[in-house]
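Read the single chain below, which is given as structure tokens and is the form predicted alone.
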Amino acid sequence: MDRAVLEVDRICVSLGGREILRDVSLDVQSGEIFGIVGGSGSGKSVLLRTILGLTPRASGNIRVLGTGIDSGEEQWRHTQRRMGVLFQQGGLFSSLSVKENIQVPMRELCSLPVGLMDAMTDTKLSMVGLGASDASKAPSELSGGMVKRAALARALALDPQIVFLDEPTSGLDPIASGAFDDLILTLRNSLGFAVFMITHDVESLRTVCDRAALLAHGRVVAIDTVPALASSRVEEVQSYFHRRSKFSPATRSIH
């Protein structure tokens, strides 16, 4: 973890004339899974869509791999190509099977033959614990674990530098939650990918990141490991850790 993946500088976003995010900075580090939390309204899907250029900024830079989302359509659309997203509630649409939702940045963002894109979509399904059964599926067959590996095979569809994870265990149940988690970390550590994880998941954070940022009114409050975090004497960083811990360690430990 020696170079950033991802820079974030004094970033300030308002919609419909409020102020969403002010001066927001941070960066995220090759191979690291870097979290961020905070209470519901702080702008944490803000600065995701943010970064990802789906929301207009006021002011501040972003880059994403060394390129800012500035930098014009061809060379963010090359870009993108290296970077992966698993959206909360998994994004699949809904009449395409699991292989063709896999295979929809293979199409969007290159041009591959048919016979590779399904080697590596059986791949892709092998990685995230799936079963080539499970391709032909329709994303209604799957249980919610499901959709959520199915997801996030396709953010990894094309091998990225960065995936961008959303919620990745909202709608899970501990035991599920759990594993989801463990197959992130694996999957890191074989892979060697960095994370931008955005989770309400106390437990998933100490499980999975190596830091955290806390957003609190629209600001970043704090900056540091999961520990130093944990035991921070900021008052919204007490708080958050405190009241947002949904499951005891020995519940999130059973797989």
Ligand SMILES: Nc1ncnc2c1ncn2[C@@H]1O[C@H](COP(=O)(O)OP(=O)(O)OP(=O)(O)O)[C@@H](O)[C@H]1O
Second form
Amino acid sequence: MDRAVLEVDRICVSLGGREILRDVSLDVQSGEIFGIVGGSGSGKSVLLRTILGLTPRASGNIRVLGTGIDSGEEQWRHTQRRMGVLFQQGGLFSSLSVKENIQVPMRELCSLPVGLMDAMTDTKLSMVGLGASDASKAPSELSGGMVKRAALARALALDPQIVFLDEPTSGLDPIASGAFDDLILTLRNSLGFAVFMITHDVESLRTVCDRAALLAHGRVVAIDTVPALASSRVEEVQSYFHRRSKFSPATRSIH
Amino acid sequence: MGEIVRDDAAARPRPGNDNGAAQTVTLVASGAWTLNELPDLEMIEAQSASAPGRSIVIDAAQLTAMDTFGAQTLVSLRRRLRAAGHAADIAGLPEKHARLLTFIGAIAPVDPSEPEKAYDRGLVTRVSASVLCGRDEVLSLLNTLGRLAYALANVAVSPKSFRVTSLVHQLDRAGLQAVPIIALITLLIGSIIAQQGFFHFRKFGADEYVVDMVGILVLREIGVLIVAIMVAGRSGSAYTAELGSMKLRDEIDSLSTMGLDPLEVLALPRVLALIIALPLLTFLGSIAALSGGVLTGWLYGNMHPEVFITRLKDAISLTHFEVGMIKAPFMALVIGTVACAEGLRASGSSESVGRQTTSSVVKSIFAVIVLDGLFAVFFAAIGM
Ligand SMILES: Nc1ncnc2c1ncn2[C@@H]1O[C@H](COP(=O)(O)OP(=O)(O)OP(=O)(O)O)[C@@H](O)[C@H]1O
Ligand SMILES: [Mg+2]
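Could you switch over to the form predicted together with this ligand, since the one displayed so far is the form predicted alone?
Next comes the full complex, and the chain you just saw is listed first.
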């Protein structure tokens, strides 16, 4: 249980001549659900994209499942097959049906008999709470919540050891997002994967995450277990957890 | 209507104080300071102009209404006065307006030392910038070409991984579905060239040379050029728009994170489909253009089709046909590569997909014409 599946060591990222991330370090242990919170534009998505190798970094090291991100294309690809990613917009292939989407990783990365692939597709769909009737739908025919579920099913297609989620519950109603949280918890408990999730939802952070890091202006301000963060004395953490706005005009006086 | 006037009664020098600099000037703001009734800004300028170092009070007690625009105007006025060295203050504002004013006043003004991106740049700057950009674009194109070659080599090593279904699908879209429109357009172009030939050559009694002109022009140049330009506008733009919107919707990133190469999965079948389809379409287009010539000769030029075709057999040789056909796959490679490279460069907004699509079509047509020129030089050099 105490094995790091993700190690991020002092990474710096600059985009468009601006430093977006500075000296970000964190680690995720096997079987753990790790949350990333922070204001809009604090660099959460950039951090995720950097970890996935989609955004180049200026310095620092990243290891996923024990493999360094620049330890050769072949090896990194091998590691990628043991990761699942749910992008903020789902990233379902719009020209393929839900079922075909889930089968893309199975088809491309392994050679499975068709019967088994079909059976596994149904299993994954019901795991995320979608019915068999949704399998033949196109992504454009799904609601926002269903897109997230279908994308999760695809991310879980090959039983990954670590799952990356970018704002899985944004744009969902409170009941749907509560259900999504339950789903992640249940799946984690039964399948034992680690989760790295970005969220804006303090409620969902409290329910599902074991530990979390708060990002502000491209730096990790605090990193701890969720209850410890909630009772932290650090100003940024407090204002994040207790929704205190730093900008309250009524307290200023006329000059 | 909002107003602001200088209260001269209050501006009288205070007794025992004849030092002008210490005078207090009062500007009385009145009426409604709202979006459609903002006071004349020039009036404000005129009212507030005075020697620096004065203390100026803007008396706002008579304001009847104020919205964010009014508040912004007041705040800007105060800022300007302070910047000019006055001690400026706003006084007497009713409570609810005061709150709005504080809110607006707390928002820091845009720092003028950080100039906004200039959109309306001069022609010279734009041209030089695009020339500089040109180098990067050529590099990025070469990069895509290299990665495509790598993907092709991968497929050659393990042919099982090649996406035949995708290739067939793209061939259908870029090739088969393009047949009617390409046949129609090339037929028309062939007819027009022949019509012009008959019209002008007739003056010299050189009717039969029209056949030579149409035959050679169509087979060597017009056939392949028109078809390539049509394919760039039809299929190239579609490729760019597809890949661009896939990029925006994280679909490309999803592929990469699954350990798949987007170029191999998406671009290779598309480029190969073009390389196969364009020569076939060129052949078809050339035939259609020649038929257009025959048709015009018959209906307009008083030349019987049999005469036209007999003359055509003498006028053209296999070389002319080869010159046109050899160019086709190279043009297809350029169109496909530009289209895919541009599509993958889309980012941010759907506007960028439109921009990349435009630039893909413009660049590939430009590249096709440049390539045609290079081929012309080459064929002249080897005597074809
Ligand atoms: N491709 C890019 N080029 C330049 N700057 C970028 C790019 N992508 C992101 N940024 C900048 O990086 C900063 C962090 O962006 P990021 O998308 O990581 O924010 P975020 O924390 O995910 O916010 P949100 O919660 O709103 O999704 C922003 O200021 C953004 O302007
Ligand atoms: Mg984000």
